[in-house]
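For reference, the chain that follows is the form predicted on its own, supplied as structure tokens.
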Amino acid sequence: MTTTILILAALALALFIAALRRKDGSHTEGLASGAKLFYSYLPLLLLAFLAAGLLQVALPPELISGWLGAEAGWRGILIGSFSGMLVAAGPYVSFPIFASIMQGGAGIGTVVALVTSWSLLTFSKLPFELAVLGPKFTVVRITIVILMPPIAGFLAHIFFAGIL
């Protein structure tokens, strides 16, 4: 994380001399945009993270562990898989509560088939997909993306169980 923190620092500060360099205001522009999208976000942010802590503390351990951790198996990967096309939330809200999940003793096939099934098949990207792209694309891309989800779930189950 440190890591991450330091190039998005870097980029930060480098988009900021270039505005400055451009002399005439875009970087207090910049900073402000900047802030006001933090403050409109700020709220989804805490919630989530409040969401994520007290996720990991109000399920209890052996529940987690047996309905989604290594020796669940299968049931948890299909449930990881289901799970997934439930979640409605942007990458900031899903990957802590993800997180809370993996944490609280999830097994790394489950999850894995949790956020390869959110990315691939969330139900709240449907009314967009089927209007924009119409019903015969949006039948044919879950057609073929229908069965990653337990796929990339059981791969990791078997080759990364250990690690996580």
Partner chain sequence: MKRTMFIMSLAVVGLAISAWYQGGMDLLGTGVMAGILMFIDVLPMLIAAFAVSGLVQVLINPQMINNFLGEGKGLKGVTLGAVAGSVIPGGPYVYYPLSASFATAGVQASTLMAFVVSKSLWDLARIPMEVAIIGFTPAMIRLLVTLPFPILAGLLVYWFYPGLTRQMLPVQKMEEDKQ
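Here the structure is a predicted model, which means the values were calculated and not measured. Residue numbers count along the first chain shown, from 1. Between two forms, the rigid core is the largest collection of C-alphas that superpose within 1.5 Å. Compared with the form predicted together with its partner chain:
- A displacement of 2 angstroms or greater separates the C-alpha positions of A51 between the two forms, with the rigid core held in common.
- After superposing the rigid core, the C-alpha of K136 moves by less than 2 Å between the two forms.
- After superposing the rigid core, the Cα of Y41 is displaced by 2 Å or more between the two forms.
Since we've got the form predicted on its own here, give me the form predicted together with its partner chain too.
What follows is just the one chain, with no partners and no other molecules.
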């Protein structure tokens, strides 16, 4: 979180200085353009944050670890592929949950399917994507990535189940 803001601020500053050195008013134009962009997206972003907050309470992450238990093999991969999207939380909350599921005895295929499903399909990112890129892009993306978690899980299970 702090690192991200530092990197972003440094990036903004570097771009601002680059704009300033053009001596043609690019720096104010750039900031004004950013502000305009921000205002035009603000109503959608507010809705997105409301949706993200409500998701956290409507779908508590602990729910998922209860379902998965010690599932391994094909069944675990399928359950993992669909339950990952229900983990509506960022990496700081999600990875500890996945780690506890793995320690509970879930197979590598299950864990890989779960992490992939959460990465690609978590409900918590959807509001932002809808707000900024629009519903058509979101629908096409989901159509494309929906089979990736089980594929990743199967690959991990077939090739790596032996080494763990």
